[in-house]
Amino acid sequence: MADPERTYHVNGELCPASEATVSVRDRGFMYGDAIFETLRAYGGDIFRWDEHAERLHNSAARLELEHGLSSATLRDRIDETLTANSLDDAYVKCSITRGVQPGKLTPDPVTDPTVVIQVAPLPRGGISGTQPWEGPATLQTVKTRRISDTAIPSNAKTHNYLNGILARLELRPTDADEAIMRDQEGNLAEGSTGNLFFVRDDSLCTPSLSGPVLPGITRSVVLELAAAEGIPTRVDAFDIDDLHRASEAFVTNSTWEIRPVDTADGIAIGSGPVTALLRRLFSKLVEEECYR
């Protein structure tokens, strides 16, 4: 039986996915001049909506993209889209562009932004949840470096994703699930779609946001959980050898949540007690915030 056609939300209106279109002159299409958030719906509720809304606001501020839409309006459109698709547990993507403007690089003030909400089913989360991935992740270091924050702001989640795409293209000859990206100085930065964590010398380690690292929402939740549990944490600059010598590692994003790492550059790392504990705590948090 074929999957039902999804319904998306485009510029204030619900429409079938097959009819969801934007203009070829939209700045998001022409220049990647757009921002977005990837979110998880658990039990019909958006996990950590306030944090996602704040990051979307910050992304807009960094791009001077004054779209004029309130967080409440965006949340209403997301909820309408979930309801239209009869989805409680889902992937949600909210995109905002400067809209259609004259074909010149310098943007005009935003008068009619393009706003698109897309959704797709994902398994239930929480204590009795099912992970959307099969098995732990394999990581591979790539030559593509993370773009410097002085070139494109790393704390803005934009449609300009060519940096991550180039990293993923390098994985094609391998069986790796995710790229390990470094900054211009060779320090660990992040994956192409998620943040990196590893355990070394009994401390939970993750690259600092002072480098070109996206402030992931799941990353911040993991750090909250670790602090509450009294797990020693190091947020610092690290090199690839620190990861290779780790006793356990995992990657995080809104879709994967906390995904254990099996190998990095062919070196066995595997999961461990810290990863297992944080995964249990994360599932408990989702259960309490979204299902109860």
Contents of the next structure:
Number of protein chains: 2
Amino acid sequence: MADPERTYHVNGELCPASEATVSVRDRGFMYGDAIFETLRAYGGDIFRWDEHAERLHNSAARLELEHGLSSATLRDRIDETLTANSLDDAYVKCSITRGVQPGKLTPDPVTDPTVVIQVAPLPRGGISGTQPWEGPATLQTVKTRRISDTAIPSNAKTHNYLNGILARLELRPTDADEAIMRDQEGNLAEGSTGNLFFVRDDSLCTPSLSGPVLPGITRSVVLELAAAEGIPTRVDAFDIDDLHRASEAFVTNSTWEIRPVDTADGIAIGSGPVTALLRRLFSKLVEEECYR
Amino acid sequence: MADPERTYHVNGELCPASEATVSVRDRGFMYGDAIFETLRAYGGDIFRWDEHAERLHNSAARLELEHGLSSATLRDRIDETLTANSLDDAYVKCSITRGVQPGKLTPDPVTDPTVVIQVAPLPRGGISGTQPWEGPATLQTVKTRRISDTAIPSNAKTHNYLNGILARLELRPTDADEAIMRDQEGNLAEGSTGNLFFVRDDSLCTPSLSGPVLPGITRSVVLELAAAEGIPTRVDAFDIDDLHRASEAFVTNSTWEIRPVDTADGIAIGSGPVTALLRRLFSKLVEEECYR
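Mind sharing the form predicted in complex with a further copy of the same chain? What's above is the form predicted on its own.
Up next: the whole complex, starting with the chain shown before.
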């Protein structure tokens, strides 16, 4: 069951995690007809809340899921949940579904969305603390391709997560712990839960958002930091050979922040000065923005 | 909320529909990490149970969702639910999720799957009864393309249904009530909730399963009936022009059975002798198999 010690927030009310449920008729359960954001709380503050709120807004627009909740209301509920759990440093997941509607696939206008906030303690890793990942990532290119933008827009963050799960299942017979997914044309897209960066010829490279790539908040922060530091960046189409020949690589998401890569398809890549610098700059930014 | 008069079946127990819930940590809710079948009960019997049980088994295999429940157990639960609701003619949805697992995307072996059976009254339409659809379908080709087999296998029936929902959302500004979805190459695939058939040059045509097409049980029954009746069939790749020039068309799924098509992209198509014959044969088959 859900962590019995935690308090979640469901439809405007705090409740014990063990009692946090949704109807089996909820469209979030029946169809994954839901949007979400994964956030980090540092020192009781939400890192880059505005960007997350904007992406949630965009996800809702893509799905025409007009839930009617303001960003301020959502933020209040998140803060309330953190307070109820006495958590300053935490993982936060905020989901909004189209709720329970009459039994047909075509959605009705949303009159009663389901809003769920889950939290879990997650100490800040920073540079030298305990990281939320077990060591650097070992990557494996998988056969499962990223869903094309023409089928589900990749800039919507939704509860339809089987594509990434199928990618992770391919890792079962391997030693790898993160999948590298390509688009239909064979270009690098992203990991199953994060964006991909690598260093080649002294440039920081990451697949462009013109492919089926989630516009990660951590991804944009990393690009921002690199620009400010004068690190040359290439946001472009890349293939698997580009990654294999990289001198450094890392994967990013809000939970992991910047997670170095050890190997890709068995090829040693490892960390290096660019990764180390960006991790240091990221940590400093978190301190500046959240621990004022 | 769910229909308060109904009784559902959740994790081995009958319960009022209003109390049928899953944890917000259930992978079915968080990721749509779940498989399902939609079934019809006629006269208290499940039409083509063996085929549905086999497809559910295949969906589980594709997702490596080893739930450990036998077909007989599932069938017992379905029968129990129908009895508890005093329903002979009904819609039945049977879902199995990977359950609640520790908070990471990579699935653990399934130790405690969530099994949900929902039912609703659905009188048999037959030839002259009240149909579960409101008149013949008006089809509209949509921009949303079917998810490629390389991203999510189309022969797995899962709770990741946003692709079909996005297709239905495109119909909002139109008069159409079913979307025609194409594959990435532009070939006809299927509707958002059913398979597509049409008649051209006296042949019954339907897109081949080599495209991203769900192997519908009603689809296979229709092909079986056509073969037995000596109706020439073409199971192949088709484009939208083939449909536009059809003399008859219909869409199939377990709920709708055979639903005639009125128009496609505003072009009049309508029913005809092949559709009428197949509907009659289908109805006779249901009588023979379920009302013995």
